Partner chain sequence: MIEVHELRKVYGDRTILDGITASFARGQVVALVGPSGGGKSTLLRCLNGLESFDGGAVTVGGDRLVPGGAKANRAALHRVRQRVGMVFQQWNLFAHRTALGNVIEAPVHVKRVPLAEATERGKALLARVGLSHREGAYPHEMSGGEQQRVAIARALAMDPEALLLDEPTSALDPERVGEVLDVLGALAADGLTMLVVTHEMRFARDVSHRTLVLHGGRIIEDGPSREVIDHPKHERTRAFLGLDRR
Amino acid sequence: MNRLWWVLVLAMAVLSCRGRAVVVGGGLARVRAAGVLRWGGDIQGGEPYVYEDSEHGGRLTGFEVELANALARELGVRAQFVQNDWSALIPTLERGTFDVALNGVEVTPQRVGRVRFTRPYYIFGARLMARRNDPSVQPTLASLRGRRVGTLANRFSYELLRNVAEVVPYEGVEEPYIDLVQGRTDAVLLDDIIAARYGEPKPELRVVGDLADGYYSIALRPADDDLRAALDAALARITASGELERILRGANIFNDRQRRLVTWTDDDQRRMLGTAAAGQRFGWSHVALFGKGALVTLLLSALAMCLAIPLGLGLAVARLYGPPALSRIAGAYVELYRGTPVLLQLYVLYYGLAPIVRLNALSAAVLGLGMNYAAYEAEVYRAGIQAVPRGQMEAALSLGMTTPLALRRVVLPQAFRLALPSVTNDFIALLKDSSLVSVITVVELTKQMTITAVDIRGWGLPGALCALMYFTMSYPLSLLAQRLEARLARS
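Can I get the structure for only this chain, the form predicted together with its partner chain?
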């Protein structure tokens, strides 16, 4: 026990050392010496930002690729793309993996306090979309009060919607519009580039209006301020020369808003950056949110297990005692669900089947996790049933019991006792796997942690608290499993 506490304390200490820039000062000299400007982005953001052009052998394409090349040329170096998950662009920038983050990084107060921004290279509108047949959505934030509105977590639009609407956070750009068509949300608020590509082509949807202007800028580490100044100058040159406009036109995203880029002044820059938000302090309100997230995690896992246990039992019995056809189906179920990622299963259940059955996110999460874990439970019970001596079944049959009755009264109770430690361990695993359901917009403990980490500009405390909460939930279960195992070993 004592040792465990030490491990925990150590983990918290490591976590609370905020990832700071490893490299200090002289960013420009460093880039020049290396001869490359390393820029971080995520090709999963897709067209028109940075993507692999399937028609040209997967060549890196997109208006940001051209922008990076132009800027590198201005600095007299070569541009080198570094692939990185979008949601982790800023922490990875801070670690020093690349020189700049250049991939639709929006200027938000949270980020202003954390990184340096160049002047913008694109001005976007936060575009509100709704269903064509739903006139109740108006082009004002106020009209969204209390409605379900989809967006991407921690984006500019997310900040606008907070404290106004019931925000449904997505992790991909296509899913918010799919769900809007399905009626799972009332509106979607996202950057106009995203809306134009993924929302507007859908005939069921309409553009309600643009609610606010936002900016894409290049983000750098605070220590690299000279590199920021050099990039600002380079940007000013390619903006003035008309090269930026040509790049944007090439991607079909140039509009009147972009004319402001040409006349951009220091005052504009100051206004854009605003007063650097002082960064929220990690406080009781966050702890309360974490508590709510933990509750969702616990509820979700418990309900999923309540589904997995009987379903798994049915599968195991069908596999061992069912008629051949049923036995094969049960076997196929187990192999299919164990052999494919849960993430994919959740995706298919929530988005793939939406035209047929429209589950809400929590039901889909419970069903998806439950059906997945049922496959594992089935194997646990199968092992348990096979570990009950044959004589038990024979004794029951010889007393005139039918096979189902013998199973129910004699074999399964004993098999269940044998399986109980494994079932408990599976529940612990499920607690942690449940964090995957954030892909279908359920905000559970881990998702809450990532959202809060952005708000307070640090992963340390939220990470430690999140770990502590998972630990608090799983450790007693782990003790229980140990005790059950010990009891089993004794009898």
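Moving from the form predicted together with its partner chain to the form predicted on its own:
No partners, no molecules, just the chain.
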């Protein structure tokens, strides 16, 4: 038996290695041996970076797609796109999922100390935009002090703002300008490419000015320095030949700044890279921020559950005892909210309905989660009501009680007692689902963890502390649910 076991283990090892070649050398040898340059990006960034062209069967297009193809050709391989969330491009690069990160990756001091950068392929301006009816925003960072300014998390603009303004971090490029139009923020600072496509077309907004120049460059792992040198040489060739200019003009993003790329020197490269920012040490200040994020998570979850419980109870009663029209409406509500992702519901509530209902981020988060969990609570209470023997309702009615009175005094107290363990479990689930509200700019515990992980250049300690805090909040509730279930079992 033992001999058979070792034969199986050996066979699995052989199969797992099948088709893999052992490559001696650095990143360039690995890429050429594979015949593929794998580049990571995020389609969510949209036009003109990388996006699906609906007019040509949904194939990928964009100026970075053309750039990746040109660079791969220069290396004698083909380019292969790997979809990845933009905020996690650098960590995913470090774990080896793809060879390079090429998707509007900006050169910042924090990243310089973490990865290797090629020469730039685009020079952008950090463009400040404000509402037309707000002349107080001026083209200086000083004018933004104390104001709510939107930008994308972990970007060049985020680093410019973090010690000046109240930074509102976003994960998409359209959302910051929607909030600015709605008056939820005072200004938006983002790359000129993004501002030109998503901010400037909005008549309510104006361009204040460009506050600083930044660079898009290709990021690689420090061990792949030979691949970086090969890509630098390839970039130099396609820049000198005019191919890079043709790519940028094709995307309508070429401007006078890009002429500096033709004469780019080693001194320019050293100035661009500057001095790598030292990674922060995880300290008590970070623990305090985690505590603040945990309080936001707990408050948000408690308020959402306070909404979900009465709304869910009302839906359950309407489905079971309401008139046919009301019963169908309640049933449709439950199926709609259970059949669509809560993330989509938050987007629709906060951004989609913004022209009609202007909610701040916390209110939208509470309302969105509360309405979603009300659908699940409705099913819990419906099951509890149906578990109460039918004869009790009939007895109450025979004593002269009306249906509402019988429900309030006889049926619902018993149903709520039966449903209480499930309600407690739902609150634990709600605590964890509250991490989704970061997409509408609420900085809760999970979002604070990701921000801290970037600051200290490590995910282990922030992730462990985040998990510990979630466990600390949810475990007492789990014990409570177990006690309630045991008490119900005994009775």
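Residue numbers count along the first chain shown, from 1. Rigid core here is just the name for the largest C-alpha set that superposes within 1.5 Å across the two forms. Not measured: the values here are computed from a predicted model.
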| item | value |
| --- | --- |
| Residue 174 C-alpha relocation of at least 2 Å between the two forms, rigid core basis | no |
| Did residue 399 shift 2 Å or more between the two forms, C-alpha, core superposed | yes |
| Shift of residue 413 between the two forms at or above 2 Å (CA, core fit) | yes |
| Cα displacement of residue 389 between the two forms, once the rigid core is superposed (Å) | 3.3 |
